[in-house]
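In structure tokens, the next block holds one chain alone, the form predicted on its own.
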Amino acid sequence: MKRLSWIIWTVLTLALSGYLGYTLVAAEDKTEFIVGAPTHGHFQIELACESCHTSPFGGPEILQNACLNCHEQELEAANDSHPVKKFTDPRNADRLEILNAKDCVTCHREHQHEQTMAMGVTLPDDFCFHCHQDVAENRPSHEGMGFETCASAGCHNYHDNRALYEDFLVKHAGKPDMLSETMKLVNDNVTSYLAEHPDVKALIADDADIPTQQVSEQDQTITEHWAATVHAQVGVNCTACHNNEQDEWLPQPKLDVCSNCHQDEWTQFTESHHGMRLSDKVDISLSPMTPAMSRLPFHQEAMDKDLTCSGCHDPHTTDTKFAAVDACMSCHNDEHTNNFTQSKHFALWQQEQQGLVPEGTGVTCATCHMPKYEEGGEVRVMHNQNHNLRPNEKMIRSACMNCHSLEFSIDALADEQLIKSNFIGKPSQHIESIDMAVKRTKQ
């Protein structure tokens, strides 16, 4: 009996070892090895383990480098208020003994779902106490405030304080809710492109170079649509997207074909939650993100929709109006999205479509979540939908303050119910950040 038990134990051990070894080395699905649910920011790539765990050898620097590989540029752009160099200063050595703020994983530990809060923070929400427990001595206005409110009351963000710096608060104090002069960036990149490329000839339907044998009745309709697009205006013919490197016709071009001409937009898209599964920083090939994979509420009929460039931009119509509103609303099914059509923002968008207000006056989903910006003399659209989404104060400078005062913007973004209603009404609370900053300058 004892011998039989040993045989059974040996067989089971070998079988289990073989299964785990095969799964670890060869199988695509490594779900068995996930030690805990990943955060909201990383669950899309939870099976691309080696994107973060780049080596089985080495210390904390392995994970630190993996974090910076994706987030370093973002932190630099945000003018990070707690950069690593702050904590390499010997004068802060005593603080590092309490909280090693040089390493991202000190505050952001993955696979710790039960203790993960907003922004993927896994420390108790009063973590500012460790370094700022004496803040009330220099700032009497902070007397009695709980440290758990530092980052939750629209006052401070650990990394990105661009809309909350004291000087910025004072500069924009005392302005009305609606600014008298609003910022309206309008794309006219086609005109500038044609001016820089005078040899480019606008194409018509008869110019379409789709191979004759590929033409179907449906293709004829698509060709007519294409002839009315910006692509045809700037001389981009069918084979520019449909032919591969061997000049062979592909009925379905590769997912990254748009990056041949729109590299910046593709890079931004693959940095977003929509496109991060297609990023070249992910160590394995993943399918495009679909709403069914997400943790947010979506319409049932959209669950299997691939989130690629063509998911929002039909390449044969390039309808940016659809991409700015309908593409979002056809998938997202949350209170904020569903209330958009009842909002003043949407009313302005409708008036713009009817020609009743100047171009750029309307406010769409893209206006706030994919704001326009100027670069190199051109107006561009941010294609990383998450660039200014969390924490939402990041949206103040790039979106809200194009029309609204800083004070109104801070109050509005701190009001969760107002956000859910898609800003129907006014903020129900007032954040005293500007008042406190102004008072301090008068002391």
Given for the second form:
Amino acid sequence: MKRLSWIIWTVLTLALSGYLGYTLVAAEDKTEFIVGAPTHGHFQIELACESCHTSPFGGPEILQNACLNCHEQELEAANDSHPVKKFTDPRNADRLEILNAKDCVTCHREHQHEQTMAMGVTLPDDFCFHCHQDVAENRPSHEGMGFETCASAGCHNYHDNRALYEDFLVKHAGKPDMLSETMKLVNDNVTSYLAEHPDVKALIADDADIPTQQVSEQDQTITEHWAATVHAQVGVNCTACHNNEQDEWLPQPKLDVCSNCHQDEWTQFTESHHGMRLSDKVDISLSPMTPAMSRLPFHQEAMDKDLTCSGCHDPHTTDTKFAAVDACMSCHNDEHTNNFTQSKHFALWQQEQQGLVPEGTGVTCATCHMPKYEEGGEVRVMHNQNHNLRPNEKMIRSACMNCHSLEFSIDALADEQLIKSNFIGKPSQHIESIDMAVKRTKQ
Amino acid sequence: MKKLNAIVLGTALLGSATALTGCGGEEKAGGISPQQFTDALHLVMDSDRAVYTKKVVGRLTKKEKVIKASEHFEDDKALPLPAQMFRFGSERVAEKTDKFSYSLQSLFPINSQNAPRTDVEKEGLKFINDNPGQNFYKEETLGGQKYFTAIYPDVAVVEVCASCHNKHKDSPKTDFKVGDVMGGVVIRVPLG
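Right, the form predicted on its own is done; let's see the coordinates for the form predicted in complex with the partner chain.
Complete assembly follows, chain above in first position.
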């Protein structure tokens, strides 16, 4: 009997080892090894284990480097107010023993779904206490405030305080909810492109260089559509996208074909939750994201749509108006999205389309979630929809303050119900940060 | 020319000292002492900072009046303040090496995080404040690691240093004058 037990134990152990060993080394699906559900930021790439766990050997620097590989530039662009380099000074050794602020995973632990809060933070909310327990000495107004409220009350953010720092609050105090002068960035990059490329000739439908054997009845409509696009205006013909490196015609160009010319947009897109599965930083080849894979609510009929460039931009019409509103609303099915058509923002967008207000006055989904920005004299569109999404204070400068006061923006973004209603009505609460900053300046 | 020589000497010392500590931290016979090392580092830091303060910020903001200097230089499209330049340099060093570190601290800091924290910092900043013109050197252990810590007086070299600190709403001291010790440069070198 004893011998039989040993045999069964040995066989079972070998079988289990074999199965797990095969899964670890050779199998594509390594779901068995996921120790806990990843955060909302990473679940899409949960099976690309080696994107983060780049080596089985080494210490905490392996994960730290993995975090920085994707997020370093964003932190730098946000003027990270708590960068690692501020904590390496030996004078902080005692603090680091309590809270190791040098490693991202100290606060953002992955695979801890049950204790992961907003922003992917796995620490208790009052972590600011460890270094700022004496805050009330310099800021008497903060006396008695709980440390769990620092970041949750619309006042501070650990990394990005570009819209929340004290002098900024003072500078923008006392303005009306709706600014008298609004920022209207309008992109006219075609004109500047043509000025820089005087040899480029605009193309017409007859110029289409689609091979004759590929022409069908449907293609005739497509070439007409193409001839009306910016692509034709700047001399981009059919083969520019449809031919591969060997000059062979591809009926379906590769997913990343747009990146040949729109590199920045592609990079931003692959940094977003829409495109991150296609990022070259992911260690395995993944299919494009679809609504069905997401944790958010979507329309049933949209579940299997691939999230690629052409998901929002029909390649033969390049209609940015569709991409700005309808593309989003055809998939997303949540309260905020569905209330958009009842909002003042949408009414302005309708008026703009009817020519009743100047271009750039309308507020679309893209106006806030893919805001325009100026770079090198050109107006660009941010193609990472998550760039300013969380924490939502990131929207204050990139979106809200183009039209609204800082005070209104802070109050509105702190009001969850107002966000759900898509800003129909006024903020129901007032965040006192500007009042406190102004009061201290006067003192 | 004197300044150039000093910078060349400082850079050479820095290079050799880094090479020394890079070989297990042991000082070879005839090598330089930690104090020589920190003195040289400080000479370079102090010279660069004075040049930036006078030839860049002072000239462009006061004499030629073509641009302002501002704490929020990105938002204001202005020049970074000399103290900010100094900190950015220190943070960049912190990203590249742990062979030495430095910071700017004060008994009267605008940002309370820059007040002295360790016992040696407290003692040293008080010493340089009470003994103008003198440096302070001491060893201390932080996080289980022994350090040679040198503290050098940081003096208001031009009027704007004093006036800016005096006017700042977060400054605990409002009567600085040119030539006053406003704080100290703390340089640490790990020993052993």
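For the two forms, the rigid core is made up of the largest set of C-alpha atoms that agree within 1.5 Å on superposition. Quick caveat: nothing in here was measured; it's all calculated off a predicted structure. Residue numbers count along the first chain shown, from 1.
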Handout entry: Angstrom shift of the Cα atom of Ile7 between the two forms (superposition on rigid core)
Key = 3.5
